[in-house]
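Only one chain is included here, represented as C-alpha cells and corresponding to the form predicted alone.
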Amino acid sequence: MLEARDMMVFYENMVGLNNVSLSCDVNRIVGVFGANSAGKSTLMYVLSGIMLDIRKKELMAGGERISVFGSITYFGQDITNLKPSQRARKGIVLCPERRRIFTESSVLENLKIGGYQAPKARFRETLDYVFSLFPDLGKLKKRTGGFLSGGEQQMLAIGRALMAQPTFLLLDEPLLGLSPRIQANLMRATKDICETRGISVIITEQYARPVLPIVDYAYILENGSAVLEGSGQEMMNNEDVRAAYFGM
C-alpha cells in the first residue's frame, strides 16, 4: 500500500496541498480530480519525491521557499524522505503531465531509457507488452518521438513508464488535450495495467467523465485540499460532482 498521510506543501505563503491524506491499495485504481492549481500535480510530486528535488534546486538558487510537512507509507516503510530515484527503484514511477518525452529520441530509444534499469528478460516482455497495449507504437519504433501526436506521445509516456517496472504508477493528467477516441483508449489501457499486470495505479484529472467509470476510489481537490472522497460509484451518483466534473 502507498499511504500519504497529512500532507501540507506551501510555495513561500502560498498553499500547494492543505493537510491532505490519500491512500491505493495494491490491484487498485485510485483517481484525484480537481480544476487547476487544485494541488493535483503537487500531491504527484509529493508521493513520487520529486518535490523534494524541487525544493532542493530552489534552496540552491534562492528562489522560492517550498515547506513540506506530512508523511508517506511504502508498504508500512516509511519514505517521506526517499529520494525519487529510491522510490522508482522501489516500484513508484511517475507519468508526468504534458507527457515530457525525450523528442529527439525515437519511440524504441524512449522505450530503452525507461527500461536501462531492467533486467533483460523483463525489460523483452515489458517492451512486448507495451506494444500489445498499444499497437501503433509498435508501426512507430523508428519514429522520432517529436513527429508523434498528441495521443501517441501520450502512450509513449505510459509505456516508457511501464518499462521501469512500476508497481505503483502514477498518471499525471494523461487525457490533457486528447480527443474522446485517444482518452477512451487510454482508460482501457489503464484498466488492463492493472487487471493483468497487477500494477495500482493513482490517476489526476480535471475532467472526471472518461476516469470516474475506471476508478475503485476517488478523492476531489479544491484549492489544496481534500473535500470529498468516495467510491467511483459513490461519486458517479453525487449530484454536485456530476454537476462539476461530468458538466452534467
Contents of the next structure:
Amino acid sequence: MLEARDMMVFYENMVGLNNVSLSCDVNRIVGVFGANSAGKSTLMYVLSGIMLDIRKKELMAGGERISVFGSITYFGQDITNLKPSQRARKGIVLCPERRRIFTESSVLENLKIGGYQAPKARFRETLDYVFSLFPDLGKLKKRTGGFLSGGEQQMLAIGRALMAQPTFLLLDEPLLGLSPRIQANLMRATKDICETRGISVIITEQYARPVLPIVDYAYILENGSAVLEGSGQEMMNNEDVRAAYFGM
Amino acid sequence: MNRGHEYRKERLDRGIKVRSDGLYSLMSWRELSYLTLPRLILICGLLLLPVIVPGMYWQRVISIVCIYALLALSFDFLAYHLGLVCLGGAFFLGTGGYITAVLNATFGLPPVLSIPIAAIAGGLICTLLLLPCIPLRGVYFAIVTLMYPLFFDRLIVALDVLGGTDGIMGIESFPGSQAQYYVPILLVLVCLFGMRRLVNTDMGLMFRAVRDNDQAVRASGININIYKAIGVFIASAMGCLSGACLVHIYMWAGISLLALDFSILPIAATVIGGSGTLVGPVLGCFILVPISELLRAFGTLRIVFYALILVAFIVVRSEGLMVYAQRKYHQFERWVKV
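What's the form predicted together with the partner chain like, now that we've got the form predicted alone?
Now the complete complex, all chains and molecules, led by this one.
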C-alpha cells in the first residue's frame, strides 16, 4: 500500500502541489487526471523520489528552491526521505514522461538495463512476459531504441519499468502523442499488468477518456490541488469531469 | 491539516530592485545608487588596484590577471551565450601574441597600432581556422579548439618559423609603466561592459537562441552559422587582444604563449566566478591568479593546493560566486508558515 499524505511542494514561491493526499492499494489502477501544470508530474516525482534529486541539483546550481512537505508511507514504512534508487528496489518504479529510453541501445539492451537488479530467473520470466505483452517489441529486439516509433518507444519504456520488478508502477503520461489505436493497445496492456502480475499502477494523463474505463479510483488535480476524487464509475458519470477531461 | 509547526524559506525580490527596474530608478538617489554602486565599486576598484598593491611584482601580477580575465570573458561568452565550449584560449592568445610580435619586431609598428591590428587580424584568422568546425556542437568543437594550440606549437618548433623555440625577441614595451598597468585594466573594463551591452541586444538574443535550440532558430529562417561565426570572431578577437597585451608586457613572444595554462585557467575562473554572468569570470581570475602566485611558496605542491581549492569550490558552491552574490543582492529570504 502506497500512501502520500498532505503533500505540499513549492517551486520557489509557486505552489506545485497543494495538500494532495493519494493512496493506492495493492492490485489497483489509480488514475490522476489534470491539465498541463496541474501538478501531475510533480506528484509522480514526489512518489518516485526523483524530486529529492531535482531539489539537490537545483540547490547545487543555485537554481530555484524546492520545498517538499508531507509524508509518504509504503506498507506502513515511512519512505519520505528515501532515495529514488532505494524506492525502486523496494518496488516503486517510475516510467517517466516522454519515455526517456536509452536511444543508443537496442531494445533488448534497454530491457536488460531495467532488469539489472532482478535475479536471473525473474529476469527471464519478466522478459518473456514483456514480449508477450507487446508482441511488436519481440520483432524488434535488435533495433536501436532511437529508431523506434513513438508507440514502440512507449512500450519499451513500460517494458523497462516492468523489468525492474515493480510492486507499484508509476506511469507518467504514457499516452503522450500516440495514435488512438496505440493508446487503446497500451491501456489493455496496463490492465493486463495489473490483473495478471498483481502490480498496482498509478497513471497520469490529461485526456481521461482512454484511461478512465480501466481505473479503479481516480483523482482530479487542478492547479496543484486535488479537487475531486472517486471511483472510476463515479468519475464517468460526473458532468464536470466529462466536460473538462473527456472533450465532450 | 494543521501545519502550524512547518516553515519554509521564501525568496522574494527586494523592493528596491523592483523599484529600480524601470525608468523609476531615476526617482531617488537611493534607487540610483542601488543600480550604480556595484558597477562603480568594480570600476574604481580595478582602476585603483595598481596604486594599492605593493611593489612592481604585484603590479605585474595585476596585469597578468587582466590578461586571464579577457580570456575568461571570451570563454564565458562562447560557452554560455553561444553554446560553444572552447578549450583553445591559448590558441587565441598565441595568435594575437605572434601577430603583434611580428608587426612590432619586424615591421616596427608601435604598440598603439600593433595591438588593435593583432586583435582584429587575429580574430579573423582564428575565425577562418575554426570555420569548418563551427557547425559542430559540444565535444567536437571543444576537441578541435584544444588541438589547435598543440598543432601550432609543434609546427613552430618543427619548421623553426616565428623564432622557433627561442621565440621573437626585441619587442617594444608599453610606453611607460603607467600605460602597462592601465591598458589591460581599461581593456578588461571596456570588454566587460561592451559584452554585457552586446548580450542584451537583439544579436545577443540571437546568440542565446542558437545556444538553446539551433533547430528552432533554423526553422525561423535564420542561418545559425553566420551568428556562430560572428560570436567566435568577437570572442577570438578578445583572446587575441589579451595575447597582444601579454607580448608587449613580456617584450617577448614564444611557444609558451600556446601553453595549456591559458586554456584551462580561464575555464576554472569561469566556474568559480559564476558562469554566464560575464562579471563572474573576471572576478574568478582576480581570485585564482593571485592565489596561484601566493602558492609559489609551496614549490611543486602548488598545483596540489590549487586543485584542492578548485575542487572544494565546485563541490561546495558549484553555482559560482557571482550568481550567489547577485541573488543575495537582489533578493531576500524569510521564513514563512506553510
